[in-house]
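Encoded as structure tokens, the following chain is the form predicted on its own, with no partner shown.
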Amino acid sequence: MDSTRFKNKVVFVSGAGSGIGNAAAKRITAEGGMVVCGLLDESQRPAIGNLDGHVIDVARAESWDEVLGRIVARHGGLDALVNCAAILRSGAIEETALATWDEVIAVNLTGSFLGCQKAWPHLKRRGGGAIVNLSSLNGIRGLARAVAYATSKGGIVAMTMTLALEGARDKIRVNCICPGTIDTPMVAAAYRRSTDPAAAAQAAADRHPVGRVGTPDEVAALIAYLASDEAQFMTGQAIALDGGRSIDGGKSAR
């Protein structure tokens, strides 16, 4: 790990109160970055320790304006954005209420769009920068009984590629990661909602050829690379980080 890779870089990570976002915030901090954490609410503040943190409603443009304004005022600018905030709601199409659809799209897709849109002028003023969006393997392969979630994540892939084209001239790189199942509180909560949580967890592991689910730290390592200057020739990519699951349709089992 390079403890100076993010020296003099200001990075905002949404969804930093838990899971992948929390691991990313800590990884980039360990590599010398000035990380500001986006939190769901004050109850998440202990999870970020001494890091700078602000409660943000990612689905509201005004909330992004307020938080990014504070970051620029305090730290002088913004060099990278990591969009990690997300929610998971299950349900087949006939079971998915419009209110559920709207909630998932608002947080996952609109929240990522607003982050990109509001960070864009700040990145341009720095002469360029990086955006890393968190999609999902479900955004490129689909997920039965999670139509809202999979759709929101697929939208992030398309948005990432579009923005990479728009940002290239201004040296703004935009990439996204499509993780397989990762051991996060959101995923653990999904297991608990099943009739047999232990069996659900084992089934998730078995869907990956490597025989296990991933860890937040493994995703954070890729986030750090994509957000760093080492990835200056990479933009517009949707990278599957999934233990091989995407190459066999998720059918593998040990």
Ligand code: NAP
Given for the second form:
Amino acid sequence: MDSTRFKNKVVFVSGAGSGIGNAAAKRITAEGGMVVCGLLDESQRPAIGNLDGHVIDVARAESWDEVLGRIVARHGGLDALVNCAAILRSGAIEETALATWDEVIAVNLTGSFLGCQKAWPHLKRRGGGAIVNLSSLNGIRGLARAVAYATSKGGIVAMTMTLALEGARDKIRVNCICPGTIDTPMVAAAYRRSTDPAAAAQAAADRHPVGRVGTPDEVAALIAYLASDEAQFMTGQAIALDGGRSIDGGKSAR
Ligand code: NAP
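For comparison with the form predicted on its own, please write out the form predicted in complex with the named molecule.
Next comes the full complex, this chain leading.
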């Protein structure tokens, strides 16, 4: 780990109160970055220790204006945005209420769109910057019985590629990560909702050729790379980080 890679860089991470966002915030801080954490509510504050944290509802434009305004006033600008905040709601097409669809699209897709849109002028003002969006393997492969979630994640891939084209001349790079299953509170909650949580966890591990699910730290390492100046030539990519699952037709090679 390079403790100076993010020296003099201001980075905002949404969804930093848990899981992948939390690991990314800590990783970028350890690499010398000035990280500002987006929290859903005050109950998440203990998870970020002494890092700077602000409550934000990513689905609300005014919430982004307020928080980014505070960041720029306090730290002088913004160099990178990591869009991690999201919710997972299951449901096949015939079971998905319009309200559920709207909720998932609002948080996952509109929330990421608003982050990109609101961060854009600040990144431009710095002469460029980086955005890392969290898609999912489900965003490129689909996920039966999770139509709203998978669709929101597919939208993030298209948005990432579009914004990479729009931002290239302004040196704004936009990439997204498509993780397989990662051991986070979001996934733990999904296991708990199943009839046999232990079997669900084992099945998730078995779906990955490497025989296990990923860790938040493994995703955080890729987030940090993509957000850093080392990734200057990489933009518009949707990178699978999945223990080989995407090349295995969804079946473990073990
Ligand atoms: P997580 O631990 O649930 O983190 C997501 C965070 O976003 C939570 O702290 C959540 O708060 C927060 N959040 C929810 N709604 C919000 C809102 N409206 N405004 C602000 N924050 C909000 O899940 P994770 O697994 O780390 O997920 C991080 C990202 O990776 C997500 O985009 C997810 O879709 C993606 N991803 C995860 C996996 C996986 O297997 N874990 C796989 C592929 C992609 P609450 O906890 O209170 O809801």
